[in-house]
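Just the one chain here, laid out as structure tokens, in the form predicted on its own.
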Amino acid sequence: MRVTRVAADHVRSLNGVSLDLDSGVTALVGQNGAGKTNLIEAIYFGLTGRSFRTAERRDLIPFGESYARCRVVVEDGEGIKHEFMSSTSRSEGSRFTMDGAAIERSQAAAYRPAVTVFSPDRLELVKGPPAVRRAHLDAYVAARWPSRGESRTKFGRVLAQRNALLARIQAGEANVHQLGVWDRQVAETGARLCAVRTEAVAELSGHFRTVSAELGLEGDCQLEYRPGACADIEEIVEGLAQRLDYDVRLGRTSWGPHHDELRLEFNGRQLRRFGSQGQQRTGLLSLLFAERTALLEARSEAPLMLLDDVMSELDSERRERLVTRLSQGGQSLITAAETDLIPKSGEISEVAFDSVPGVTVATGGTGEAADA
């Protein structure tokens, strides 16, 4: 599957702008404020319906404006093509919709590509709490094996039926010997969990390492699963019951796989706490990297590539092994503020961009063109 066009009205700086993608590697080059990384927003926002920048999205609403757009038109391998159209305004809330018609986000994933940001925006993946980095590395076992891309709903939701009754309990609405079933499941959903994330972290870690020396972390560096429970059902059901007293006064359960942590390691090292800001960016590649090379070793389709003035800290070498690697299938989107920064090749289309009133913003010769 691949982006063929986007186009964006009111994201952010944006507005009238419609631009078709090439297939494979596109340079988007235009000076500082141009909008770039606007319009890799809005392609994440019109897929996805969510932003990677904010929480919020009326933010992309700009001043003066009362909503925010983006259609983005998807091609799979048969040529059959679907239009995403994600929307939000300040008075009627979101809207996200496929061929027009209302459809969930988690259903529109069958029909669109996974989608991979590098972005000073995402740092939070390394340098922020647990939780953010287990998400991703769930996302990565949907797109890796689809069929239990579901182990972290079905645990979710037994998770939430055991608090609310240990919420219950608490109160003196309910009695502990009801927890039994709960701790069963909790525990049968959680091993299956702990289980697919152990392998998936077995599956990166060598690829982790590999990307992570080719774009500048040269030292020891390592992707490492630590489970908050273990992936034998026996024992957590033996863990719930030792932490009952607890979790009672908690009110909430307080150990299983909703603790775990995936660490991002250099020299021994937690990046997150001891790295400098150019190796959790170089960290946080090399992950995005280490997963799209797993994805295309096991012939599953490469995610799209939306990276954010990636190529302003690797030398003229690591972007032309970056290219190189991104030359190997898939379909991805640099932004860069020169030139200069993009390694001259045959693999990567070119697009001049910039958002100055009635300049036309070229696509490289493959798409049309647009003003900004």
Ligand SMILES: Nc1ncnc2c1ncn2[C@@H]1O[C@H](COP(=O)(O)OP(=O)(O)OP(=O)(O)O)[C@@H](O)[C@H]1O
The other form holds:
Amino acid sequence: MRVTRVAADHVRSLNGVSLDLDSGVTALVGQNGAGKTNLIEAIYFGLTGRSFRTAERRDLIPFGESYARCRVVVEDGEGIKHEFMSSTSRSEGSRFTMDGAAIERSQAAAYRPAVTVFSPDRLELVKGPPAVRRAHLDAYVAARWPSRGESRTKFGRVLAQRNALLARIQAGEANVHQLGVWDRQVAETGARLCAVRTEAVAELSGHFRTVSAELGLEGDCQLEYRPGACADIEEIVEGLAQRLDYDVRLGRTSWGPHHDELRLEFNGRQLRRFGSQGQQRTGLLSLLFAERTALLEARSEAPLMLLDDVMSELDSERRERLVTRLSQGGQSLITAAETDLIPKSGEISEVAFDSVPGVTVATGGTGEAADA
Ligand SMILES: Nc1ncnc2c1ncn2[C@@H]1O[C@H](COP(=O)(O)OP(=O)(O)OP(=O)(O)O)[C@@H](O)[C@H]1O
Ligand SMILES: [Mg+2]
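Provide the structure of the form predicted in complex with the ligand, given the form predicted on its own shown above.
Zooming out: every chain and molecule, the one shown earlier first.
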């Protein structure tokens, strides 16, 4: 599946901007403030109904306007096209449609490519709390093994039931003996979740090491899954039983896969706590590329990669390596402020941002704007 066309009707600084996308690597080059990140965000918004920059969708509405809207056309392997439309309005809330009909975002995901974004805003994945990395890992699992993608939801559902019961026990409204059935279900779904995460990380860790070395983290890079609990049902049941009194006092489940950590390490230390900004950036990029490589190797669908301003921090050799990786398959879009940052070797279609239909470019000192 690939994106063939994007129409950012109204997204932040973009108005009536449309772009036809190549099936391989496209580089979008334009000056600072031109709207490149906005276009990346528009594509993500059109495909997923969300922004990767903000939880507040209304931020996407152009200043002084009443709504934001983006349409994205996706073509599948058989040449069948679907048009996704995502909009948000100050007065009417958000809408998400496929071919003109409202659709749940989770259902729509089957008809569009997965999207991976690299941008400074995504550094949260390396620097943020474990929950962010767990959610990311579970999303990868869903892309890698669609039939096991429900593991997270199923575990989350029974965990919520167990927690609700613990809260009622704490309040004296229920009995401890009622927990048994939920303990077993938490253990069963938890063990499955833990097993699939372990399998995913085992597959990713070698790629993570290779890519991180290639992109400049010279040293020992490790991707590790650290489960607090384990993949054995009986051991989880026992573990829950051991913590029963504590959990009742707490009113929720204190131990299990919802506390696991996906660790990114550099020379034995967590990138999250001890990595420099540059190292954290490379760590993030390495994780995203490790996932892409694993998906390509498994002949799964590679995600659409939206790489915002990734080149500026890499030297020319590493930029070449990055583009070589991108050229191995799948669709990607990279932005850069200067054309010199785009390697000329790989098969890249370079697009000057101010030549994109609808893009309005400021004409230097006069403050006037002209249509390109
Ligand atoms: N809701 C909004 N309405 C209108 N304009 C907005 C909105 N949000 C942001 N902008 C404007 O969009 C412009 C920035 O666009 P963007 O971040 O896409 O630039 P860029 O091309 O990525 O620049 P850089 O190379 O510096 O990253 C800024 O001028 C900013 O004021
Ligand atoms: Mg930008």
